[in-house]
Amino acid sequence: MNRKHVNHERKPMVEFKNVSKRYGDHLVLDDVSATVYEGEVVVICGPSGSGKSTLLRAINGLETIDEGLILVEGKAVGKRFENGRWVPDTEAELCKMRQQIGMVFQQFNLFPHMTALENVMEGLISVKKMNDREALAVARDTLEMMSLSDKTGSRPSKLSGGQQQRVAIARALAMRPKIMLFDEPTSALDPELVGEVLNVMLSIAREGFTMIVVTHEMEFARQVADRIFFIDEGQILVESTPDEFFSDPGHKRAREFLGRLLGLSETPDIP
């Protein structure tokens, strides 16, 4: 894959200014402050507990944040201003937020009784309000894409892990969202699946997609990436491109955390 050149004179989509986060005398996020540019593919890593996925949970409001401001195309997350201070918004602003951000989780949290056609039509149809044929035709076109066309009748129980998270990511892509955020996409998979879903998500890539993913798939993130954040005890340590991460990330535990990551994984190739 050609890797964008980042243009800062891009249209900001997420920004986060400040960010801190708590979890009783715990601080989770300590004063986060990053850009993601419209198109651009950013991957997040760093070891387990260092606030990945509360960060990344934070950009359409599951997870609350305690200082600072998300912004997502400019407008704050969860919070407005009114009277001269901050409050936090209704949960109807932070639906309609949410409708332009696709979230694809660790678990693929499918609905069991659902068929995988049924399980992409349903935001469709409660969320967007599209009438059944609509709902019909935008979820089989999408699970096409996803290389689910003989799946669409068959419920959770019946696919694989891998095909589970494909529907997944279709539920979310269906949506037509203007941000695709992956939480550790691949975690839950068998490593024989762990291919698969890689190549669905480099395919949203390439379609120019603002991605955030949270993962330690590190030739994905060599790949597709366009900008690696490296973080680690709530705070983003390094910010670069993949080649420069690679290369040397430039600070000790970024280097002990890829040191121990190549050695002892591998990742199936993407083409």
Second form
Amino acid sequence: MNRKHVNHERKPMVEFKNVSKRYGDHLVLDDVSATVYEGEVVVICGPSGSGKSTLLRAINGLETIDEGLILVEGKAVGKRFENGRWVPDTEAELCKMRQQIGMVFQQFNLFPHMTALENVMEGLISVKKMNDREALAVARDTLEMMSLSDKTGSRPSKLSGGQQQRVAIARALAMRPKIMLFDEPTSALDPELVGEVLNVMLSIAREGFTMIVVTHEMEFARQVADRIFFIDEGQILVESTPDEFFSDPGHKRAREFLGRLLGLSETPDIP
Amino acid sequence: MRSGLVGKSFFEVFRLTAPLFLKGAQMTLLLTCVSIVLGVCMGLLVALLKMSKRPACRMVGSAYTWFLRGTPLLVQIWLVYFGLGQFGINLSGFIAGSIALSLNSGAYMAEVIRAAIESIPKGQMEAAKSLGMTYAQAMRRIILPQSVRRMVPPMINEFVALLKDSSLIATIGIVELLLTAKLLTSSTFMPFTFYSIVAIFYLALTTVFTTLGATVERWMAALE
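Please show me the structure of the same protein in the form predicted together with its partner chain, now that we have looked at it in the form predicted on its own.
Full assembly next; the chain just shown is listed first.
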């Protein structure tokens, strides 16, 4: 495994600056600050309800934040500073930013009324304004990369979960984003289908994409991640390399989480 | 001819007056079709207003359905036909009738359309947005094509309801099915005969469209 060494002089791709969000009284994100650098693969893990998906979804503005700032390549998400105050971005600006950020969802969210090929072509045509011929070529190539050349004409309902998720990855990747976000990409899959999706993600990581992955797949984190963020109760409690994290995460709750996940814990997980 | 109908058997009267009723049915169908098409357009607009993020838009949408569902269709027809006359706007019966029926069915269509759009999983809009699509693009390319399938069966039900409601247009002098019956009655004094015949015509039309609706519903279900 050719692990890249994190060089902090590299360009920051995503910066969280004192980000907070609440749902009513519940603080989902509690003053989160962190930086993800260009080309880095960051795995975010933590117990369910810890705020990890919310943090990920805030990067492309699918979730709004109440306080703080998220910068993507130095540009604030969803707002800009103008004449001494913050004003909300227009829809066009938000769309432009989202083109740079690919997203893969737990439930795949493929468009069921389109074939695999059409799913991948959709963004190329309606957002990137490619003509049909160009879009077709790009979509074919991307699906081929995902080993799905024989499934281009299939509707999502005719594909296995693993195939659907690979089409979804192709759909995001075909847009040539600078950042790829994965929101529990294997959690909805049958265990025997997880491997094919992780393999595809591994090959994307090798291409040098900046990737932020929310997942419980600790083996993937160990092999692919440059850094691991452990989140609990809306705070990033641990930021460390996989080696450090798996030998000793250095925080009680992270240790408990790992223990539960790896099945090593003495304490039962159901109270 | 009309006085010659007195004393003839029901079937004989039916046979002799059928061409008049067929013309009336044509008018009924024309009114219903025009109104359903405009009603769907109006309904889409109102549904989008009601789902808007802006409170002002939502209020306009709600006020629309509140008024049109909360007042009798007959009052709405008279408001457009007679009411606007007070301001010097004299619409023909057909135009006024179509406007009133369209506005009214728009309020019901809005609910049908909104329910269908809201039945599409949230992840579809999120996936479209994450690709960089605008709200309008996502609606047009992703959400509406999927929800149309779920809209069509209830829309056919609305069509059948509107077909019956269009009989109220008789009150502003459009010779559709009901007014045909009424005119024949007044010249022959055979109300039971002619209102029975008109009921048969309505029944034939609604049966055809209800059956069509059921077929389309099965067909759509198979498609999903």
